[in-house]
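A single chain comes next, written as structure tokens; it is the form predicted alone.
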Amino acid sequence: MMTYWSHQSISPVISAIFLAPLLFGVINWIKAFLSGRRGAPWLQPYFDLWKLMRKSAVYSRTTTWIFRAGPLVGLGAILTAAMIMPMGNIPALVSFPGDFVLFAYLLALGRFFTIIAALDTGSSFQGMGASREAYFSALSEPALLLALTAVARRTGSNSLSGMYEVLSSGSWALVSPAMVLVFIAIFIVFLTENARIPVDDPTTHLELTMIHEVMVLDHGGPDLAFINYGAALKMWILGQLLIGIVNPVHTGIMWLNQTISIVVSLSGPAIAVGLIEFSMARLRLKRVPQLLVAAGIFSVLALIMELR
């Protein structure tokens, strides 16, 4: 196992911890700007988290320890995944061969505890959202793993830090049709994992159409803050996963690499999500599996191209 403890390798984790909620603020500002509205301040997500942390949580007598453990385990899994995720050619805090498999399964672990916490309430609405989340994750996880396997084959490294270091240092020389397919597949997974349009609408309040939001209806106070903060962290690290493919930063100056990576990590996913949510509505539920199957097919095609 290879571990990095330098100030360069810790910067991806520090950036994720402090800047991840800002992603939601930038997305909301972009949507408001495109709609001709002023919108909420960029720092509104931080205010919301602080407000939730100052409240007390209310627990139903029908729930068990699983309901209380769900937000904590979910946040812990995402924080651990952030330690494995590099920022461009800046290595991750923890890196070892095959860490991309652990990365995918940490995301799955956080989702699993969110699902069972929703089922623990005994609510039919939350059970409905949990079943949808489990169904869609069963389609998105293979697409993510196969896409990362294709990147590993392309770069000759089976570590996320090694993959993105090769992609960055190789600039656009490594661009191929397979990498384009990988990007499309991971982008679909990105929207699915973060419950964004066209898969889910984070602003809806209709229980019959919600997926992620309906699973956390009974959470409040610090528990809901942990869930929302974990969602921001997940969007940040999956955004970095995308940015590492399309924006191979390698200036030779470490502080400049860090600055560019942070700016692109904030602006890239935020602009993409903002434009999508402004320009289209969510898909009908029966269309979402078709979208995820397409992502899986793109990943399989990319891997076949790299194995040739």
Partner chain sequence: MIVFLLSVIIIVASGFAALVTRRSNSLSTFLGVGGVCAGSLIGLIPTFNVLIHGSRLSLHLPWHFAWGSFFVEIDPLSSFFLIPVFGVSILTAVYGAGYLQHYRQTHLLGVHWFFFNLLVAGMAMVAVAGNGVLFLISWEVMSLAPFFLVTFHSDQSKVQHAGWVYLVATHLGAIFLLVFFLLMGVNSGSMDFDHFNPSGYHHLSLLFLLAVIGFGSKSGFIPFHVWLPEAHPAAPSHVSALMSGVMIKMGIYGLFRSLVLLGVPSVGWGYVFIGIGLISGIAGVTFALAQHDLKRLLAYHSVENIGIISIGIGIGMLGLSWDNPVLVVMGMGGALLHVLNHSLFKSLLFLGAGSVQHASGTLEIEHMGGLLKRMPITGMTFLVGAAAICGLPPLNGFISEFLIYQGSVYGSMFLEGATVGAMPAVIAGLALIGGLAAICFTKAFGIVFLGTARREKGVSVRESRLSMKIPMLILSALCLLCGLLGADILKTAAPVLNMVTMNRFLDAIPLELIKAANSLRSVTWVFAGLILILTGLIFFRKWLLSKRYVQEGVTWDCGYIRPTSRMQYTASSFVQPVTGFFRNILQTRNIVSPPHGLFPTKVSLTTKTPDVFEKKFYSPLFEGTKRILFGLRWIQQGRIQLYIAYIVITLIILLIWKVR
Given for the second form:
Amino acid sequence: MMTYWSHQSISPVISAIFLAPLLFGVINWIKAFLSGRRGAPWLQPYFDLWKLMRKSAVYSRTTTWIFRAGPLVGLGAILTAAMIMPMGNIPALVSFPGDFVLFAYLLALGRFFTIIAALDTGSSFQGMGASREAYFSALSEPALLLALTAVARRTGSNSLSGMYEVLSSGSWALVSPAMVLVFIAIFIVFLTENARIPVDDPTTHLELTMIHEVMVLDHGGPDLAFINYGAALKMWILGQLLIGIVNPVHTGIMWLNQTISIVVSLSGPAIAVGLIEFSMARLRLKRVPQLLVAAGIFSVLALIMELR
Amino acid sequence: MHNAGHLIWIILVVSVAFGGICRIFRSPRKILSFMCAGVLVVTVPVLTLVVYTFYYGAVSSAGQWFYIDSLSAFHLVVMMLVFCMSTFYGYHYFDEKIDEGIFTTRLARRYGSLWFASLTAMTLVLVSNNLGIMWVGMETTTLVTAFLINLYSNKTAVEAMWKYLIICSVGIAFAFMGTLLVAASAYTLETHVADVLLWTKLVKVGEVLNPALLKTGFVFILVGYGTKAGLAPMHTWLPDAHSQAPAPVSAIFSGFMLNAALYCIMRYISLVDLVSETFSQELLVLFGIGTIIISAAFILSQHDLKRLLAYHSVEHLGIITLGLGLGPAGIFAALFHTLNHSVCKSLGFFCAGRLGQIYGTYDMRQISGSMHLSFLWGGGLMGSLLALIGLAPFALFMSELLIVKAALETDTIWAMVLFLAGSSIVFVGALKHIIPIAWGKPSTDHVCLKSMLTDKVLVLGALALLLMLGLWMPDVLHEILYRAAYIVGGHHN
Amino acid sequence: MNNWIDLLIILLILSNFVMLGSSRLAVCIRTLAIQGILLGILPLMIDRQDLVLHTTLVSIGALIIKGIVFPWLLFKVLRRIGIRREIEPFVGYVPSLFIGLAGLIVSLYIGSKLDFPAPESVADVIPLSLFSILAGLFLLTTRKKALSMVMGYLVLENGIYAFGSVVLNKVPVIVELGVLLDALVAVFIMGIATYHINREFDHIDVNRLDNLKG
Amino acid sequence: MIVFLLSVIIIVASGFAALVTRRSNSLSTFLGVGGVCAGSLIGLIPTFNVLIHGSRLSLHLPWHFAWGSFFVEIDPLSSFFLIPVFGVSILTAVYGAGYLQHYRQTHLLGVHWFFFNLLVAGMAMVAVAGNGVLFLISWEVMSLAPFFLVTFHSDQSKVQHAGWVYLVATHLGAIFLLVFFLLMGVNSGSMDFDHFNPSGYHHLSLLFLLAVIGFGSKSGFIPFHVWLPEAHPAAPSHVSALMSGVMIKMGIYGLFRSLVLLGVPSVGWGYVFIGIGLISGIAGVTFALAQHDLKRLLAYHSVENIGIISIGIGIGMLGLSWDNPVLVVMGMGGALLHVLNHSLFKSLLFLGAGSVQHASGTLEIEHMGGLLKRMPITGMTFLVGAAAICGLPPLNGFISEFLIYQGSVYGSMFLEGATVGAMPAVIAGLALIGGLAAICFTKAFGIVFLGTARREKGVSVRESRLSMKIPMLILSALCLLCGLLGADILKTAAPVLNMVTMNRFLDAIPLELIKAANSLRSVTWVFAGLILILTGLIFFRKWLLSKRYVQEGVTWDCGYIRPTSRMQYTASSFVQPVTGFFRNILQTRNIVSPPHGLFPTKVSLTTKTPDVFEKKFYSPLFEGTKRILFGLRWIQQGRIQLYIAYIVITLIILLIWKVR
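Please could you give me the other form, the form predicted in complex with the partner chain, since above is the form predicted alone?
Up next: the whole complex, starting with the chain shown before.
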């Protein structure tokens, strides 16, 4: 159960770091494609980031260093989380028993700072967004952890790398109704954490209905770049949680494994999100907790089935 | 041994004489000074006797009519302690009344002689081996102290005195009936008539006593002396008398007179245990618990500071009674509790008395901020009340702990549970009273008198004593308590 | 001798009934005096072989104190206070008599049940003493005037005394005298207390003495 | 051992010295604080000695009361708890010296320091007491002293009430302990712990229950927690810090101790602990959410954290009764670490709250705002504490929660049978607690320190003095340090774990400890990575912005023309979605005066969330008892005839019953 490092474990981190923005590009492209438009180029997110990085910054007089720290810690936490996230059966850079707890808490760390950075502006809109973000994530966290526990029970391993290793090498043999429930639960968490429809609408223009976007209203320049990049990264690694369950690829050839994993990581979440965003509208805010509680219930059900 | 016995006479005669001497002084101040000196003088032979008893065993005199063993020696110590404290406290207590001309020479004389008379009477109770004389002493205390309650004659004081007089007289009459029944139970005993009520004789021949009569007698005794000791539901006189009497008098009432009555009961416990192992225990536990619960109810709803303290006395007498019913360990605890309670309650009354003078009322709703007004008296009251409700590290916590332990050892779980429940209620209720008294804005602009050295010594000394006894019991005390407990309940073993 | 004792007992019982049924305080005091004298004689009547001196001493003491001093004291108080009657006791006079009767029956019953180590000749004293005690307690609990209560107490005391006379040979004379003396002082002080009540309140209705409660 | 007793004596003696010199506030403060510091430092020597060597120091002296002896012993368990006792005491005392400067004109500080020192000494004695009676006395001293500390502002009736609630709760709890120890003592014939023999007890479960109630009321288990939210806001902050950081842990110490004394627990006990822990944790944090008194909020968080500790103990106990050393190490180890960690971050938070209160004169969150700019140190340290209490990496709070998570994950993975259900419940509960705590502390930190001042008073706020800042800085440094050294700290707990398992897994525990420590070490690596990444990002942005022009402006106001500071999001509105979710538990009362007319002038909304347990359980209970007992009052009406009748009736009943 020791920590282990291997040269191939670099690849999940590397691919996350470099490919995450691409995921956004793909999603936007799919959305546009589904609605019959021609989307922006896949690399558009990279251009945006580049542009933002080169901008100067404007800070509100109300704010303190917390405001500046928010994007940094948000990104830093997710980058760290990327270190423990495997890609399919390719283990993560670091893995150890119970690392998925740390994973969840690293996400929480990022969120914590994003929230207080939002509160630092003294704007009531940002406060509102922060409030919602905090609320929804508090409800999604149990669902995530329970779902992963179910996976742990299923696979007999309690580190993320171990779990996904078993999942992918066991191919579909391990797929069971419980795993379907787990998948649904994690998917809801995925949507919530990434502020996608039906929980949040990243493209809305009405501050009152925003959750995530409104929190970062005051950030600009490199800070916004950090935030956006962090968001992309978050989507990537949370996507890995999903992909790992349904991606049975186990060719035995390492480069092939990696390639397929990357392709699936890019296309899977993108298609799912794209489809949902194309076909659904945002839920009313009051309904969101119900959705999250439902995710929790799915996890519990999954666990019960596993524990039986 | 014979010579030591004379000391008993000396004590009695001297204290009576001092009572008379009080009448020749011409100013209240002088009388009060004399009282202090007098009490100290009486203390000398008493302590001598106690020490003698401790080292050489029981002392008897006057054809065994007087008898001092560890049980009475222990109570003598408690009595002298309470009397000394109260007398010295009284020295400054009356300052204001003297200045106002209320506490006149006439009153002071009356106060002084009654004070010594009650000392004599209580001593008589403790030193008599003859149960009849013991009764006479007990009745005398009632009669003598009645006028101490009514020192400044006013409506409520008269009412209190009347109730005290009548209720206690009725109780004591029952006690006499009980004494007679006990005497009757010894009818098969072929002894000289002078010996028939001698406790030492009766205790030796327990087997031949008539059980039915002895038990009946004990019931009478328990109800009778129990009235005087303030056991519920015979306690009704107690809050009235305590609240109306001047503080030093309340202190001796609560600090010792009640215990003297219980002391009488203890003597009979050792008798009745000879014929039945559990007869007394059941009754004592029952009375103890009942007393605790009823007093708890009144403590909760009390508004008068001195009545509050009086109900605390009721409660603690209940606890002692409970302890007496819990076998040797319980008796040990009960005796220890007697000492603790006496010291603590005297202190409580001292402080309450002075606060009453400062605030001009005993109504707790009108007393607040006493700590600010007088650190000594306010703090003393707080300390004594906290000790009374059983907080460690004060001694009362220890003795209550011993009682709980005794209850567990004797498997009297229901009693323990009720005791703890009752004392919790007392705790909750009393604490609610204490806090606003001690803290907050002072509710009077009365300028506090400078506290005198004796007062400081009294308050701090009493608190220190309680603290010490709560942490460490001297071997001597342990030994004396052990022996005394053996006298009361040794037959169980 | 037995007849004499029985006569005494009957008289004593009757005197208790008088106490129960009379509203006039003066009558009550006189009855008490008579009761005291009768009680004083009682020990002498009881057939005893020994302890003549002892018995005589106590009898004389009782006679003087119970028969003469008490009534005198009470009359003195009565005159000071200047009232004559007990007004409206909690239980009326006629019901009191009936209750007294019931008490008598109970006493007789208990007396017969008690296995008491007394000579046959004085066995009847015990029901009497019980009855007196009950009567005294009844007076104490139902009468309103302070003076009536004192008298109730005395009846109670008399009952106990009567009981004591049965076991008298068991109790040393000094104790007996001490007891008598105490009773004397008690009555004396109760008298003074009554006087104080009268002075402070202008009445001696003890049921109106209810300032102290709770 | 002598050294230890010496340190206690120094503390007590300096307390007395402070009391005697109360006329001079500066002298008495010097004596009191100096005594605590000196005594604690001395006391730490034997403490560490025992912990490092895993040995025991003990002393028997004859003592009449004890049915045994004056028996004090520092074993690993005591030494583990002594570390926060002494360590936090020093820091809070130093802080207190600065904090109380403000009151030197109005209060006798000597009295305060007397009781403060008594509290410290009492806690130290509780931890080493090896005799039931000594334990009880120390316990009572430890409980009584805070009563006088809590009521520092004794003139306020609210504070008086708080003092009352505190003492009542603690004393009623102590009564259960009294019975607990006496029952064991009576069963084993001696009150010395080393004579206690669990196999001889008749009522093990009863004993267990007594211990849970007794110690739980001190620790703040729901529903015995009611004193916490009353006492902490009332007390001066260093006292709250010491009470919340250390004193309530003595209840946990007591629970550990009673586990040792009671022997192998039955499975049910573990469930009791887990159940209590979950309820305390979730309800505690939920109630905390609804509070807008800063210290009341923190007090409820103590309840929450005690709940987490209790969950850990429960898992450990299950491990014990199932002979599963992994669960023991994870559960008990996590609980022990959390004790240590909570004592650090909770005292830090209370100290921070104290500084805030000192500076702004209020504890009402809604009135604050923007304090970070005026109190940078306080703000930063408070943030550290807040992040730590939420269990966020890389701080210490995560380490202990991580262990407990691990235990329950392990349980969910490998255990069989219906009883396993507790484990996922723990995971869900911990996750929920973590999420809610994050809401609560983003609220607390965000509303208090960020944005702009909501009242004019906030403008004149100044940073607190040095003696207050230093303890906070030390504590926050320790929070970080413990986060990074979790593995090593866990290893030192090995003798403690062996003790609480009664040496039943002498071989397995070190092994499992190493495993757990290794995964903690990995966590630490990730932490290091995190810190590295953050540092890198900082420089990266610096570099990015170095060539650019950085402007300052106003907050984007979404088009609104005249934003004022009153328009900021409030604490109540921030948590409104969650409190709405839990409204059935919280029963928040809203006092609304709605707008009227075309140009409404005054509109207000006040929310109040009283403690449900107090309102729905204790108050009715007390009132009911009172009513019943008041019913007894009729027996004393003042009628003497009636009084005599009582005597007669009593006599007659007794005669009929007893004699016949």
